[in-house]
Amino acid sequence: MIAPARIACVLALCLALPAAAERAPFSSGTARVLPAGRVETGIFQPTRWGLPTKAEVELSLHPLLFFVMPNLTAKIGLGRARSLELATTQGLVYPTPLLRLLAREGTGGVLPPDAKVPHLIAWECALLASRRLPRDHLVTVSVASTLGVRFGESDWPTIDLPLAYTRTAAFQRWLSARYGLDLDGRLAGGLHYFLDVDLHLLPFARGSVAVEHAGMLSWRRRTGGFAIHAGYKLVVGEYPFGWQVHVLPLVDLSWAWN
């Protein structure tokens, strides 16, 4: 059983680790790019902004974590290839300040207080392809890799907790990869659903594979300016000490404006 305080710290750590397309609202996990000038934000989701340019580009960052974990991601629409909408995401994150804050004893401590966390930079590159299905459904396939680079003396253990272990593996062992399959759409009225499966491969880590599955229902206001999300996250992963299974709740609120 994971203590609530540790869950909160892990979620904070994972929020900002990096996460022609048709322009569409509430489309963070697809190849669709926000319309120019539209802004979306949430409690646990990043703030996203569709740039007012001819090119299809949106920028996203986690503002609450930015000062302890600088992060920035750009999604760029690549156009259409047959029936597919294509996009790429390029993200940078500097997690060192937050990791050092979490190196302490007691509540909020995830790393030992004597851990030596070097300067770390992660670059995530992803390719997304989305295809519209009948009756307002959309399927998205994604392939991503994360390259972690460190500078200075390093002596800190792996964070053997769900979500955190896979998202910090590149900092420990340079490289990680993720393959995803998402399905989302409208059920009726303002009620929408989201399902996904992600395979994480950690080629140089002692725990080398993890599978994450999420299921979520969302209610969206017809004007498109507000949404409520609730669901779960299932994590089945191999850690340095063996296999573990975890189920975590997902709850969020989203706002948007033009």
Given for the second form:
Amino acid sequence: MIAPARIACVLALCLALPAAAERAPFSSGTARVLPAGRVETGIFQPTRWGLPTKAEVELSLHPLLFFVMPNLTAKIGLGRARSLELATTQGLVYPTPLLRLLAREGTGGVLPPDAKVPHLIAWECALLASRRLPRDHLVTVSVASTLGVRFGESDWPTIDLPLAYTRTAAFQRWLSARYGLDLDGRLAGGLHYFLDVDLHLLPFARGSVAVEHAGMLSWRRRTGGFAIHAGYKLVVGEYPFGWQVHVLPLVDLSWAWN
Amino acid sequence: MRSSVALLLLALVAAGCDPFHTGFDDFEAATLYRASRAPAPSAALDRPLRVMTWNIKFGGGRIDFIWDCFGDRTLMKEKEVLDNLAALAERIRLLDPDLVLLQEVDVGSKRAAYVDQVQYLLDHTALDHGAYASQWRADFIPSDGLGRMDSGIAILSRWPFAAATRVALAEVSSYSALKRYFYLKRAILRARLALPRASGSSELHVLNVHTEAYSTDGTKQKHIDRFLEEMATIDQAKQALVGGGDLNTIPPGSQKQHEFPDSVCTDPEFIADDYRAEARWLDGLYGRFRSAIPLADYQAENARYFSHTVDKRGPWNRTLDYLFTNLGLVAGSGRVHQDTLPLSDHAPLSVELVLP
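Can I have the other form now, the form predicted together with the partner chain, not the form predicted alone?
Time for the whole complex; same chain goes first.
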């Protein structure tokens, strides 16, 4: 049962109205929106597109996953409040085909072949606030919530993997929440850093807390058309069987076009 | 500061090399357990020692799993596991052993609803102490929906262990690197304990093993040979020992050696019913040690000592489970408890040993 207060909280996060905000390249995870017409994509990152409209809107989707997990997210600039830049993201995902694909016998069987995966739709919304710090640094705080709705018989186990567990919790247990703190900036020349900490709360799951921390260095071409990223992700999470710690490598390449 | 950063980076790289934590060292301390209740007072042992071995199929009872090729199940519900464990514990209580060698015991596997089966069996039998060595450990196995796995071998005992070590066995070399990474890494669990006697205490070594079942590259034979080597080393030092487990091969002189009716798997990797090339693999163990079921008894009547069948309807059709010792046997005490067909795909084997 979902408490009315939780529903009200989710709705409050998602009802912000679009307004002017700052646009900036390579601004994933911040309150900044991509410049109009700019497209950024990566191997593992979603493809993002700054809409060429007056409103500050950016659309993103995971192209590799799209055909097995249709997804679309909009980031909408909300303008400034004092020295904070504000934005909201609204995303919809339909994970059913991917989960059914993963319910198989043999290698690749993340879920057992007899798993019953219903039609699922998840709605993620987030509020982001970024503030510029001296010397090209930017700090961002975020609050996000995912609401999962299912249609039909559901009998499939949790995916007890770092990252996947928290991101699929709402598909099974209605709701998950995330609170984030990000710091990024330029170190020297084209070298940039990114640090973040996310707290995941899964109020109805058997393992209900996870903390994720990422540290990453990026080198960006001066023209802004290409970047290479490398770093790590530390995941300390509670699963149905107890706590686990994982350190995962992060590597990605990204390209951009104006 | 710089060295701290270097150490941190090294730790991150090391963790990244085994991201699912599937690896083991050649020798590792076994995980020790105690029953949740207060231990029973240690009375002097003035009777034969009762020893038992049982492959308990991770508390799966007679559920037909995908890997048996009889069914489509991968994961069990918690109630199924607890019901099956209750039946196993009841049978152990009935036989009242001093030592139990367990194979295929799960301590935190998704397939067994994350139930710690060593702890459960200690808490529901008269045995107070346990030693566990994992044989299959992974934070997540992306195959058949297995997920998290921690399955292995254990020794349960009335008395505390003085030492317990996991001794790594050879891995199957013919598998791809990816399969080897997630596949079982078998081991011998080697333990030592002091038995309380009227005259003080006497030391006993206990070895438990579950050898490879499916390999076609000689890995099973390597496991059996290494088990014999470990047993012989202790025997040479004139130390008392008992060792056994699921050796996944049949005794010399078995009348039926291939084409067992319960072998329904068609994947050549999972066919384990042709033992014709293994006829002499246990000669070393039978030649050097006393078997709970003397070879002559077995050869006179194979079926009485069969301890395995995949088919839940039975009958038992081959012997895979053994106990060997350099101690004396109470004549006729070796017994395969074939009335346990609903509890596991293996029957327990028990014997009484005469202490010097």
